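This document starts with one chain, in the form predicted on its own, laid out as C-alpha cells.
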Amino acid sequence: MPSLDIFKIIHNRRSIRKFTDQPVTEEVLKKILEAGFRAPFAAQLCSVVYTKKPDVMDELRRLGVYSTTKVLMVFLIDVHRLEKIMRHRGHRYDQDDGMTLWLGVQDVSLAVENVILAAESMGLGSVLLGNAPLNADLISKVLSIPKRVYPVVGLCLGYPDPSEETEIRPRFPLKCSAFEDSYRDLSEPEVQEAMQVMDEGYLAQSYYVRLGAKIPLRKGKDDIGFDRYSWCEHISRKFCQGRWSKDPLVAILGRYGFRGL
C-alpha cells in the first residue's frame, strides 16, 4: 500500500488529466466511496452517481471528461431523497431552498474531498469538472437525474499515467488567506506578493504554454503573450467576461424545482 501519511497526501496531490488502462476495481471504487460519504455533513444532502461506461462518458463530453478517464463521478445536491424521508415521517418540506442548497453544497464538497483524498492514498489520481451545475440538463438526460437533485461538480478517477508530466500548483501564502481572530483586509504589498506567488509559479511550470490557450479578451487589443499570461491574468479574464452559459444559474435551478432563490 501507498504511504497513508495524510499530510504528504495532501500536499503531494495534483490534478491527473491523462490515466493509464488499469481498470478500477468494484472493490477500490466502494472503499473510496464509503470514505468519501463518513466526511462531516450538515444534512446528508450528497448523493454521488459514478459510471466507468465508455459510451455514458462520450455522452457527457461537454463536461470536460478526459477520454483515458476510468471511472466519471458527478456530485449532487439531493433534496429528493430527504423529501421523501420527510415524508416517510408525515412531514412537508417548508424551508428556504437557498439555504439548503448552501448546506448541500457543504456536504458535496465534504464528500469530493474525502474521496479525492481516499483515492490518492490507493493510488489513483483525479481532476475535478467544476462546470456541472451550468451542464444539468445534459447531465440530468444521461444520468436520469430527476427534479430537486442537482450536479455540483463532476471527477474524472483512475491510475495516473506515468508519462504526463504533472507538477503541484502554487497557492496564495498562508499569511494572505488565514487570519486569527479577524478578517484583515489585505495590503497592497501583500497583493502583489500573493500575485507574484501564483504567476512566478505557472510560468516557472509553463503551464498556460503547454495549455496552448489563453481566454480572449472581449475588447481591445490583447499584447499579453504566453511569457507574461499567468494565473492572475486568466483568473481576472475569466471573471470579467459575463456569464459563462446562456442562462444564469439561478434560472438553471428553477428548472430543476428550486424556488425563490
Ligand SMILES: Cc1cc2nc3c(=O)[nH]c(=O)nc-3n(C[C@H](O)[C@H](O)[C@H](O)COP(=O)(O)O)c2cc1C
The other form holds:
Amino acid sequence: MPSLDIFKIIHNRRSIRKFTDQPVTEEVLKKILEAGFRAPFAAQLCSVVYTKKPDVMDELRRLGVYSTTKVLMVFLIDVHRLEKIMRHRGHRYDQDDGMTLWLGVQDVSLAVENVILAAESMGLGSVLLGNAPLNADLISKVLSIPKRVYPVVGLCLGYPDPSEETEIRPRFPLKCSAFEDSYRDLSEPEVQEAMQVMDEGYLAQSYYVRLGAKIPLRKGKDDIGFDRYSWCEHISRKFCQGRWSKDPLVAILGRYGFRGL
Ligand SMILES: Cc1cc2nc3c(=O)[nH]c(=O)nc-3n(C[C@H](O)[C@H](O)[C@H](O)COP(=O)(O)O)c2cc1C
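I would like to compare: after the form predicted on its own, may I see the structure of the form predicted in complex with the named molecule?
Below is the whole assembly, all chains and molecules, this chain first.
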C-alpha cells in the first residue's frame, strides 16, 4: 500500500475516462468499497451494485459508460433495506419520501467521494455518470434492483491510461465559495474573477473542443464557436434554457414506490 498524503490525492484527482487493460482485483475493490461505507451517514441509505462484466456494462452503455471501464458501480438509495430493518423492530415506515430521498442523496454522495478517493490512493481513476436517475428503468432491469431502491449515480473505474492526457480542472477561487461567519454576496470584480478562472482554465484545456460537444442554443443564432464556448457559457446554457423538469424524475420515482414528491 503506498504511503498516503490525503491532500496530494485530493488535489491531483481528475476525472478519468480512458483506462488500461489492467483488471481491478476483488481485493482492491473490497478495500475501496469498505472505505466508501466508512463515510458519515444519516441512515445508511446507500447501497452499491458493481460489475466487471463487459456485457453488463454494454447493456448499460446509455448511462454514458466509457468503453474501457473495468468496473462500473451504481450507487443506490436503499429504502428497501431500511424498511426491512424497521419491520423487524415492529415499526412501519411513516416518512415523507422526499425527505428520505434527500437524506439518501447525502448518504450516497459521501460514500461515493470516499470510494473515489480510496480508489485514487490505490492508483485507480474514475469518472461519475450523472444520468443514472433518469435511466432507473434500464438499471433496475439489468441489475435486478427492487422497488424502494433508486440509482443516484454511476462510477466508472479502472487504471488510468497514461496515453490519454488529463488535466486538473479549475475551480472557483476559495474566497468565492468559503465565507467566514456569514454568507457574503460576491462583489462584481469577484464574480468576474470567478468566471475568468473557470473560462480561461477550460478554454486553455480545450475541454469542450475535445469533448466535441456544445449545448445548442434554443433561441437565436449561435455565434459562439469553440474558441469562446467556455464553462460559464456551458453552465448558463444548461440552466437557462428550460431543459429540465422534475416531472420525468418524479414519474420514474413513482414507479419505484416513492410517493408524494
Ligand atoms: C454528479 C456528477 C455527474 C457527472 N456525470 C458525468 C457524466 O455523465 N459523464 C462524464 O464524462 N463526466 C461526468 N461527471 C464528471 C464531471 O464532468 C467532472 O467532475 C467535472 O467536469 C470536473 O472535472 P474533474 O472531475 O476532472 O475535476 C459528473 C460529475 C458529477 C459530480
